[in-house]
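Read the single chain below, which is given as structure tokens and is the form predicted alone.
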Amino acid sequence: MEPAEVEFLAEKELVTIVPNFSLDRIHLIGGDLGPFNPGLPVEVPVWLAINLKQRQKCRLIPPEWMDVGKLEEIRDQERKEDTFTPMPSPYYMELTKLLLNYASDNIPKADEIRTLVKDTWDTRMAKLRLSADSFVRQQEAHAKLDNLTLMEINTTGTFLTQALDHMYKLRTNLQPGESAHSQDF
């Protein structure tokens, strides 16, 4: 899966907006949205929130977890634990990127939030590299990847599958088999 595909999935997550227009409920394939009334918060998918924000039709309310205090706690917890801790959203990185790129004026302390999410991402990537290194060195056959997000798995998935493939080839070449005879003359 490409990073753009993961971002596409993230755009289906719901966020709260405060519209500045009136519109009855709209019926889409993915479900009904609205009604939209000026000044009354309503939940919509990220893709619609970004579209409305770009057209200056709404104000975006950041997700509850997109707060400096909460993100500092998440970052510190991630640094303390040896294992991966649960993230506030399965698409925390993608949502942060999208919302800060298109609605940073609606998000207090946007630069600090960007830095905290990047710090958390870097910590998790370092853990993932160490886990993968340990996994390959110990010649494990399977791994438990609890609390990883799709983007994190996607980032290291190619490397891990190639490493496992090489390990498998090396193991099968080392084991005597019917077609793997040495040069017997």
Given for the second form:
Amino acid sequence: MEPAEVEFLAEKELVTIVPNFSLDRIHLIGGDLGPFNPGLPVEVPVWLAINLKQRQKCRLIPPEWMDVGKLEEIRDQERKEDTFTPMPSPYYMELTKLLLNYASDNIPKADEIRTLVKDTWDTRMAKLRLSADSFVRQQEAHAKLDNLTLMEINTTGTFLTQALDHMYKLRTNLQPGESAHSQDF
Amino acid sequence: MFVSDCRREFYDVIVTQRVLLLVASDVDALCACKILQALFQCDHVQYTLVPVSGWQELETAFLEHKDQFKYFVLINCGANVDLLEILQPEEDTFFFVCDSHRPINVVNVYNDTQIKLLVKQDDDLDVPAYDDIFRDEEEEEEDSENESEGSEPSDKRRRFEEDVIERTMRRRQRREWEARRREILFDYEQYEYHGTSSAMVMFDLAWVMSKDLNDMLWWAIVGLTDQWVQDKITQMKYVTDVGALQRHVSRHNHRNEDEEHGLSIDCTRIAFDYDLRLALYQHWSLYESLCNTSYTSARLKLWSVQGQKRLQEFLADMGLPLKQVKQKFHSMDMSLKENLREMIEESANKFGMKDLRVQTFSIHFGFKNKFSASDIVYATTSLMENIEKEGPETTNFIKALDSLSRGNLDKLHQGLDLAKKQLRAIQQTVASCICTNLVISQGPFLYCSLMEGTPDVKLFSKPVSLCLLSKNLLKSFVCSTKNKRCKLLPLIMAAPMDVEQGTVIMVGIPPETESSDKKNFFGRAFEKAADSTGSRTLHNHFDMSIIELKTEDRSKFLDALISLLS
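The form predicted together with its partner chain, contrasted with the form predicted alone above:
The complete assembly is shown below, putting the previous chain first.
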């Protein structure tokens, strides 16, 4: 999957906005949205929120996990544990990027939030690399990683599977007689 | 007709239509265009943008598009001529004109249906009253019909005599009225000047609709600063408009002082500055900036050896070492930069430069990017008048338009480099003109003509660059000459425009005085002189005081002007 595709999927997540126009319920293929009343918060998917924000028709309210205190806790937790800790949203990286790019004036302390999320991401990527490295070295058959988000899987996915393919080919050529392990990916 | 409620009578009308935007080629128009484009994008309005640099292009664009569009928006063009006569539109086309050129043509003011003027009413417009200019044509016809009626001979004769007396009285009244009308119109249209910047008018529209953003405010500021840089408005008007914009700036940017809830560093921040008047000084070295700003180079007389010595004295007076001053401003010592503005102001007062600081604004986004409004004006002007042709005619315009957006910093930096070249070329040309006494007094005005082989003369074949050069030249000349009478004369400047076709571009600017009201009478004067001598001239520019004419006709044109104005 391309990162752009993952971001596209992330845009389906719901976020709260405060519109400044009024509109009745709209019926879309994915579900119903609205009604929109000026000054009253309503939940919409991120793609619509960004579009309305660019047209100056709403104000975005950051999700509750996008707060300096909470993110500091999450980052410290991540650094302590060896395995992956659960993330506040399966699309935390994409949402941070989208909201901070287009609506940074609605998000308090946007710069610190950006730094904290990046720190958490770096820690998790380091753990992922370590785990992939040990997986390949010890020629394991299975691995189970909890609490990974789609974006993180996507960064290593292609590389890891191709590397393991190569390893398999090299191994089967070394030991022609033995029945090769069938590794399901 | 003046539009009283911009939102209802202009925006709400075009929001559901396809619109053609005709935009003139100056920075104020570009800024107004950007603001309007941003508003259109919010509401998904379909529009076509056509840049125009003169009346001919305006007419061609109109003829090309008149079948597809019913609504035309003209920015910084079209207010000072009779639009209906020039364009001959259909009954159901509407023109919205947002123009800072004055005086507004009376036909445009009193047309109720097709022409709507987006102009602030509190500008001192002094439009003549309707009855003084227009008169019903029906009264004429009654006169001629009365002549043929009559019944009995004696009655007929008496009535005939009465009729004759009545008719002569009416004719005399009519002649008096016409004479008065000509006088009123002559007074009204004699002087050209500029009103409120179109970018500010567009920003007011956005504000009324509550869709104003910091970015749009910045464009309004750049539009106003363009009028100031090109000397189009009086100092009073500039200060008043700066005050109005300052209220908006504090409304949008008050959050920056609060540490707790400050905005992200990437957000646009605008700040009011009482900054130095030196052109591009933060992107150049202080020394270069002092040499190439017209204000300082004119007052210090930097074209002479004496002047160079005075510059060294000035720098020594402030305690700035030459080595520091000649390197890039960013690399100057922090200790020197801290009190720079106050130091320069103090020393400048001693050297006769009392207004070295001016009220302006600066924008700040990201960690590196800080620009003052006049920097942007110079950069955008040079991009727009770039003589290196890189494709079809409109690429320069589009590039200049793009450079105003925050995301296109590379174009902005390119513009800054071009602006530095332009300022240097202007200074060198001014210095050579003054040293070789090229500015001659012709009686009612001063005249200067650039020769073919002058270095950088191609840069001055564009109207805005030539205007900047002429204003600088006049300022420097006024400081250099001892002749009291010459100091009060206006200046006409001529530069070769197209060598193959043998044309020359000529610009007339008003005299340089402390409290000048920037009113320019050369527009009408050029027209009259061209008529009386039959010279082949082209009054193509929206500013009537800029014309093109054939080189051969130049001398007889000038003679006609001299006799007209003396």
